[in-house]
Amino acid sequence: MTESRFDEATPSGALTLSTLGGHAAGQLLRLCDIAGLDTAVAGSYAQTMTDVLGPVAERPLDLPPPTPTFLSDDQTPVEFSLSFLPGAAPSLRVLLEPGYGAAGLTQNGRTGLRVIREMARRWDFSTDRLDELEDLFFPASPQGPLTLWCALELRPGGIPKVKVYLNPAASGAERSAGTLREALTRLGHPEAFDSLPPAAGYPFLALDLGDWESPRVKVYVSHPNLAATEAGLLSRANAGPLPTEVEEFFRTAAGLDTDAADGADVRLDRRPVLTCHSFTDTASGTPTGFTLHIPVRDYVRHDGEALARAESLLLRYGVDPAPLGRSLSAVTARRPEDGVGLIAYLALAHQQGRPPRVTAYISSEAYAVRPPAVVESPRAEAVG
């Protein structure tokens, strides 16, 4: 592994705070401290992150983003997330686009595959499941907003858990369902597609690679104009969350604790809600996990409101909310009330045999901060 340049509280050397890599590495180092990772491990992970970003890590931030990315609203190819369980330090993850800055999606995908295979050699894991899908997700002329993202779940010891995110619309949005069905079949889940809830689209297929106790195949489903009562019925997992639990999370995250006076339900009519359905059991087509993702940034005036909702949810699940507040301070010096989008999503995850966890997705905001919004109430109408 490359010797780390990040062994102090702030980056040093070529990657100064005025570069993309230096900015993101400084954020990561401070978040690692909140997650309870020691300094040497944190430095190693910061080095890994900048290695994954490649040449754009040295790009000055006073230059505009080199290419668009679907990963964040301000075109930063980095997103952090913290997952919370009672009585434990938060689990830290960083999501990256390895091919960011490439000249087109084809080169973006080739770079992503190369980076994942370099990780596999470094950390001695197999890419067989990814290789099995290469023709489906990396066609000669890929379409859509992405080719490959990778997520690193940062653990003590310096070797992360690795996930890859692929685009089912790579060969065209009209072929997404067929691409996804074929991919699930090749991965040993031939009945999985038919177990999914109704969908407006399938933005991602995700694979766990490497050292996972039960490697998952995860399908993300888009649900525009969704209401809380409908969200409660979307899980297909055995021993998944009760509909009432999903509805309560939905309402709190979206700021809808009080129903409309006429009994109508309220739909989230801006950025769509996402659900994730994870499969580990090849003997059945039934998911073993379910996650609800609320795009909170589109349903608040500013991040102060988003933080208050997140803290309320954490307390409901018996989690100390203080580390989340410290995490926001770790990535930016601005006040939460001075912008919106720092907390991008709030999610409730259920996985078979494990306690539920709450996850907050935190934007790097390397390039821009969205100003506070004047948010009208989401559209209310009768449901069902």
Ligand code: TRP
Second form
Amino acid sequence: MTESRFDEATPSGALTLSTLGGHAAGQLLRLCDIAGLDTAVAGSYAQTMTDVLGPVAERPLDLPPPTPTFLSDDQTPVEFSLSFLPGAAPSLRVLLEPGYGAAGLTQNGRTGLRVIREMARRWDFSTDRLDELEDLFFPASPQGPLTLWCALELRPGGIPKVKVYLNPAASGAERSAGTLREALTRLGHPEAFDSLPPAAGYPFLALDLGDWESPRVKVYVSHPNLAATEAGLLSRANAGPLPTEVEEFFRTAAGLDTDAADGADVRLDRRPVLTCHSFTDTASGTPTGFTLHIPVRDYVRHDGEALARAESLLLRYGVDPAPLGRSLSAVTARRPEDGVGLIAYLALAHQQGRPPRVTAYISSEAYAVRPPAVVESPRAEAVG
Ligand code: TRP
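So that was the form predicted on its own. Now I'd like the form predicted in complex with this ligand, please.
Time for the whole complex; same chain goes first.
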């Protein structure tokens, strides 16, 4: 819970009753500053975020979450991420659930589609690729845990890049693979599904909409009980990362490189590692991008540990880690050591023809902070 009902983060410094939207807007404005966005642009992005959230933005934070959401552990429908490349300010994104607070998933999905279509009109992009999939992902009674999320990449010009996340299990978990195969085929990637690595599940399908140089279709795959050496073999991209690079990222993010003795075959058995396979080139069935997502929050005692791991990864990739530490202070006044989950995931992204990027996903914690773990080191079990 937030300590105060008053939000000191409003741009004017005025005391206002603390609302979900006010809380998230304050965080967004402070993060925009770290990402080097100017104040006017930041203000318009804060407004866009509150518009996307709709009526729940006005909800006082001393009321409990109106509905559950799978978007974050504490049921906040907002998550930030900072993506880092050497020699540049981090790029800021925000993930949102437009249908949060709706009475049921059917309504949640309808709101999601309406909000995306409003954005498309406002910023003049096409929703054709989403429209083609509507029957697959928005059946009359969709299954959970989500219907539609959107991520906005907050660019300097004031017009965000838009990504939409859909649930392959919407028409039933047992139909996920079929739904995904059909969606990929309709989008012009009939061979994509067969190029994916072995999967325990497919939590998301994501689409780039709008003004992208080469819009991607991205398939997320979950890998429970994964070991670093196995992670190294999951990319199916042509010019993807070397296995050793993926393994090293995995070990550092999971905290396994400190004790070399068992690091090699420790499996992450708390929350599954995810990989993401992106498709841009319709001529071949081969992905052009690969991302490894480590749910670091389940393999640390507290966020001080997560931050230290993130900083050492950033240094390895030639990136100044200082903005990440500042971004944690931009979202919360608590010390990193006093909770766990502020850094939800650490990710390594490879996209053909671009330098690798390191991304940190940062929770809003509007509703709750998970207390630090008291046990020794809750990271993983050695393979028996
Ligand atoms: N909260 C969900 C999870 O932890 C979904 C999610 C939110 C997610 N942000 C993410 C998944 C970033 C991967 C990367 O799985």
